[in-house]
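The chain below stands alone, shown as structure tokens; this is the form predicted on its own.
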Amino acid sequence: MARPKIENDLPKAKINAYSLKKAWQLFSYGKNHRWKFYIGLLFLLLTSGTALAFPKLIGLLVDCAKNKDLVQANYLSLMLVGILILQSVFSFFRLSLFINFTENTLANIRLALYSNLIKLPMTFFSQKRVGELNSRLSSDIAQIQDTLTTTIAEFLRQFILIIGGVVFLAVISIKLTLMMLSIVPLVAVAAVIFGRFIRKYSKKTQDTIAESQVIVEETLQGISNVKAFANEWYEIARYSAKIKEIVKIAIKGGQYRGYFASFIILCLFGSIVAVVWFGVTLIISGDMKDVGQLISFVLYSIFVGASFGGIAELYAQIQKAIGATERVFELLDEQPENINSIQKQQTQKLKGEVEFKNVAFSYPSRKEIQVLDNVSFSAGFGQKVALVGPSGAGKSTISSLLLRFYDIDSGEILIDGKNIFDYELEDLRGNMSIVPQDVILFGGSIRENIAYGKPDATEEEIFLAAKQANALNFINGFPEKFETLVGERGIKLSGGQRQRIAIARALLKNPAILILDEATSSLDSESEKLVQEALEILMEGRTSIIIAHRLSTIRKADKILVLDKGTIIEEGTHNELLEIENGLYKNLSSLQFSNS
């Protein structure tokens, strides 16, 4: 049964010397708007320091009733209005300024993260989700955002208000202020945890209501076979157990909400309460001069009080932010492969002869797997060499050991007679274009899908590379034409058009090297006609190595190699291979045309 997929929480990290270093580097990526967060501080504390004189201003109002000083009282009302707008003023820069920093170095952080993920060699994406890779650039960097953006200024604002706070309170009275503190926090920090804890358990109710909703999806999905199996009472019984369970537990949360509410009203209010009581006991004796100084002490022990029930949340957002901090840096600590800064205008020209030597390889993730074992063949200059043999012989392993997806284990490879690790990897590749079994399209136009083999192509070069691929006919067919979507994946194009599409950005790349992956195995008649007299366009002049289950499209190759277990058991032309007696390939042809 399918169940509902509950987002977790970001995991948080320990704020430690090690993790922090770390988190500091993020303002490296601030670079030259580094100075828009100092200044954003300096109005973080301007902020701060007149929300503080505040409640002072506050009580020295009230005083002014007392003493019926109605100047004093204008003054005072004056001062107040004139913070408020300093304090608005303040908030507007503080605000402008914290997000113009994060918003440019998240920018810069989300340039180097993928710049340095689409560099990474192939080793790296074979053992990471793509999942995962996308919760880096769109979860943590969000967690960074939020961080940068506002919690650590509220924190620094809550830390200096409650500093500040006990400061001012200490100095109106020092009995009322170790009263306060044994007292307020203490309620602030339970009224969140229990605050958290009702939240958690909404949550619950949540999914157990989304639990709820899989089972409705499920049985209106499946209705048919609940119909022809007459279940539809076995899922009623289902849905009304599941509805009484979300009963239950929403009566149980009710109930907590209950209890925090008659906490708030009895601790929190009663706290407030407590205060004012001894304050106006410290009045009666003397110890404190008059009720403003003690309006003024109430207002503060409000301003501690939430700031110590805020503080912890911020706390908590801010490991969350390291955490995510911490898995960013991983991925832009990688070694990404040597692959030039700047984009080559040209890359150096090879013939195309290759050549393996001994070749051996092992997956890095499954080392104890022998995938090739000393695998030995040359492809000469226009040869077609086609490799085939069962599934898991090798055949995919020996292409991307050629595009040096992996490095191997030992032997050697060679094109045109120099080792392929003495390349520059843009020059390797360059030379190189591969024909897969299952095309995936860039989500834009065909134009700049046949144009990704080229990106400064013309328009004559892109017309005659869809023209040779035998694609041209289905593109105008289109009323867009060559500006026609192929959509996500290139999913509105069948298999044949999306094959022809690919091979007409391999001939506009025009490599020395072509590799063709089972390019026609999933077609139908049709389009593998059509495909077949693209690729051998595609194939001319050209070293090609054609990996193929269909023996049919490989009676013409200049060679053919017959992998079993990784190593080559037979070689020769297709004529040839069909005299060894009992030969694999000969098994594999018979089984294949028998069956046609």
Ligand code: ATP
The other form holds:
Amino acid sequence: MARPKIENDLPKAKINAYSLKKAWQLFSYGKNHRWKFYIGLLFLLLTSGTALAFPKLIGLLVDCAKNKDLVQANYLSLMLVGILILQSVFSFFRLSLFINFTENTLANIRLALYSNLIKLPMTFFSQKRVGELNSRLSSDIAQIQDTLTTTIAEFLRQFILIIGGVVFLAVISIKLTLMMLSIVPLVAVAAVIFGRFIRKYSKKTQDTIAESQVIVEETLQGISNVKAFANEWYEIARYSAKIKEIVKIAIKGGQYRGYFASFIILCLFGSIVAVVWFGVTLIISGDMKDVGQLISFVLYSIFVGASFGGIAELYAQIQKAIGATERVFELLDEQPENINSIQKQQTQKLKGEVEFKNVAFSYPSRKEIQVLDNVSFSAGFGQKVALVGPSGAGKSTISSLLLRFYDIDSGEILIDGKNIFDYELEDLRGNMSIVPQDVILFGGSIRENIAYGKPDATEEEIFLAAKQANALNFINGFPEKFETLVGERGIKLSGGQRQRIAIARALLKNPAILILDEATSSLDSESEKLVQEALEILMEGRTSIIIAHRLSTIRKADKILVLDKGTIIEEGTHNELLEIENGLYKNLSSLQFSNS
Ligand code: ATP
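Could you switch over to the form predicted together with the ligand, since the one displayed so far is the form predicted on its own?
All chains and molecules follow, beginning with the one already shown.
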């Protein structure tokens, strides 16, 4: 199998009427491609049917040797070749039809999943780990893919071969059939169980190898830390211990594989010997006609035995696929945010007056902790309002609430006098921009990253935004200028450069409300000056909420809110706040001043 590791990791689901019904929904995503699956099934029946004729004809052919009947032998051989040709044609169509159906169905499921996932509220993402979600999704989809293309088909084929094979066997000799059925399926199933055990063991080896790779990855990525602490020997010891563990597990696994090989040779081939021996005694006693029949019998027995062995494994695969389907549907059933299904052309333009009235909030994942308590403040059109306070006071939470990432517990948040929950989400967020602390650029060109704020922006607009954001100089410094690739596979920009791209993005969007999350890691003074200048331009003519870490940058703010443990404890301009004896702002301010 192409992806054994993924499949091994997936849990199995119980197969019952409910889960089957749920899994059946999968087919609705096949839409107008479903006919391909049905025709594929028909080809599958035909392939299995023709496969059953094979042992019978081989038996008859062998008998021609005894009867010295060359004409009959030629005729039978031609028939066999005919059957092989038919089988290859049927198999080709079956497989290509199944793959065609599966890929189209998967594309529809992937799109439906992604469209739903990206519209889910922040509450969902704050409770789930995104990386885990992502890998879960890809392994679930891979399992469904394997099942639709091969597992179901194989399962049906094996099933037909078992039923058909036993019927043909019984026609040849009931006695021999009973004898065969008492050994071969048992051995086959035992082989499967044994095989599964071995695979579990090899997974254990793989997991330990993965753990050792984590050590390599972590230490190489953090190589400067390792060196700075002169911890090379410590890491070598850690890695060496893991490697010894791998060897131990792998050798043990190797032993089991050895047992398995001996078991197969002894039992599986032994059971064939037993069947042939019993068949020969039947021929001698006259209960069976001749050697041709015995050969057909042995071939049918091999079919049945192999199918018994295969079907147990396939059943487990189907269980996993049903589990995977259930998880995929769970995600599809999650309630998305109320975002229009068609892209909105024009958002309502807002003025940008912000007001928080007695807002109380706790995160859905940690209901018991009150993050904001009775927060009230207002920011008039064009004002700059700064939020300051110790780490964890709730500053970023206020910006998340303004963006309506979460429902609030009580109170009201108003924009232009209207409750934010009465706005359409696109109108609300369409009028806001955030310049975050740590700007994440998407893989693509600088142009695309700036245009993220307004996908239909013209060349001039992008150029102007970059210029106003003080980004033009460094962009023009790259040989490919605006086409320079950034992000994971592109060039790495400095913190200050990334901030200026984010500012250009925000300028393009031209929002009524701007949220600035000031970078904590201080930029060098040249870069800071450029960013600060760009920010001043960006803040002009709109309401700005500034989450400030360095008090020096907010001296000119119209209003500073000092937040502590979720409540606003001081409010005023820089000078007013400095007047408060023993005030938190005054304290923070003198701390920062003495540090700098
Ligand atoms: P900093 O200056 O360090 O960025 P902050 O003032 O912006 O801090 P917030 O990020 O608003 O503080 O966090 C306020 C409180 O809410 C903290 O106690 C934090 O642990 C908690 N918190 C933040 N985000 C979440 C979340 N997604 N789920 C649960 N709790 C959260």
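Positions refer to the first chain, counted from 1. Each form is matched to the other, and the largest set of C-alpha atoms that superpose within 1.5 Å is called the rigid core. A quick note: this is a predicted structure, and the numbers were derived from the prediction, not measured.
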### Query
Would you say K467 moves between the two forms, meaning its CA shifts by 2 Å or more once the core is fitted?
no
Cα of E245 displaced 2 Å or more between the two forms, core superposed?
yes
